[in-house]
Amino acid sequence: MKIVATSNSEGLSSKVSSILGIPLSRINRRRFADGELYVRVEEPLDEAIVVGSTYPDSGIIDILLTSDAAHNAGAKRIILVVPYFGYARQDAMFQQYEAVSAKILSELFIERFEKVFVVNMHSPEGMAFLGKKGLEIRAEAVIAKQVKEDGNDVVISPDDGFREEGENISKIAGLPSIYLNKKRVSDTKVEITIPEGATVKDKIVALADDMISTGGTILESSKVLKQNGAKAINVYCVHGLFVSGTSRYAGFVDSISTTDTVEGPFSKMTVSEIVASSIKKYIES
């Protein structure tokens, strides 16, 4: 068995396999002069186990090509990690005759793969589209973590969505929880305030979401934090995209972390050791 690295998911890829001790396949990755890509695996492969994101999108195609390499290099057995697994928030028809994204993308994933691990699906509907092939990993665990460490007092969720997950973060850090109301305006702005009773003042914020895409609910719920009298504010989430940049954050929070489900500066956290237990434990099961 080895591991099999997509180009979005290299760092992530060995660590994992530093800590299974299960060692990186070579493949050559390259593009044509189109920009189409090739993929192909240099050894004969029994076992594979691919790891790649589907952020950005062209990841899709390079998980697609990779499982093929592998199973062309011999392997029976191929097993999916998605870090992060782009295109979940379709989960449903919103309106009429929309294509359901995260549906055609598990129908993708269960025709090729034995199983598929998922790190922090963003909606259990999208989870429920893999079916029994479908395995989630969540990373609250490791983000509590990184809270307890930097010496925060309270960890604040955005809005009722990511509620139950901030708190399981609160707990397992010791600290008391908090949750924002949030109205949605329109797709690109929302109204953030807090909730009756509830104080930051002069408090370190640890601000949890779980993906920041546009980074537009975090930087207004950091803005109402601060007029508030919060002392700083930490910002953690799982899947870290930052589409808009992050420099409008000035001034209103003073650190971002992510982990490394997207590769990036951020990537402060790391999910290895939670995706390679949940690898182990079904690999021996």
The other form holds:
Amino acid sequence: MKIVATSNSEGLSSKVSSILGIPLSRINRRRFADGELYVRVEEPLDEAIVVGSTYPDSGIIDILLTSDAAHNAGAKRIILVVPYFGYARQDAMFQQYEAVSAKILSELFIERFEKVFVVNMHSPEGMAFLGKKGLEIRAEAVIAKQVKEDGNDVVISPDDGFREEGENISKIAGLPSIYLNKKRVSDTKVEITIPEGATVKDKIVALADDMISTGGTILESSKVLKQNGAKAINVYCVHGLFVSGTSRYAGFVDSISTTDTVEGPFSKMTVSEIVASSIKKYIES
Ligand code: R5P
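Having displayed the form predicted alone, please output the structure of the form predicted together with ribose-5-phosphate.
In what comes next, the whole complex appears, and the chain from above leads the way.
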């Protein structure tokens, strides 16, 4: 068995490979003149674990070509790990005739892989599209460990959507938790308020969310927390996309830590241990 990394998840693949003692497969990946991707697995395979996040979009074609290369290299059994499953927020038709991207991607993966592991899927509805082949890995304990190490006083979720997870993080870290009220005005604009009776004055707060996309949620939450006297704001999330860059956070937050489901400058926490142990449990079962 070999681990076959896609371009989006090379760092994580290498960590998982070291933990499990499963070697990384040699791959030749390049671009044609028109930008199209070429993938060749450079050795015969018997079994393969493909690891690839679907953000940016190019990760989707990378997963498909990498799995085909693994198959053509002889792999009879191919497992997929999707550290960040993009396109998962459209998990239903919110308006008539919309494409349901979470469903379509799930169908593509179900067809090709024996099992599909996903780290913190956006919603249970999204996970349901993977049916019995899907297995979710939860990263709350990874975040809680960092929250505790950083000396925070309270865990704050920016909305009801991450409330349960925020409460889990606070329980594991042994801290109290608060969740804010969020109203989404548009794709890029949100309004945040602190619930009545909650206080953050002079507190070091851990602001935790499942993902940072435009950063609107984190920025608005940070502004409100600062206005209410928070001493410091440390931001934590599972998936850090930072689609609007990272300079906008300066002056508003004191630190940002994401996991390596999306690899970047802030991915200080790693999901490698939880991914490795889930794979081990599955392949040994
Ligand atoms: C919302 O449901 C999610 O939990 C995140 O709060 C949201 O996706 C973050 O997006 P943005 O960074 O664009 O505000």
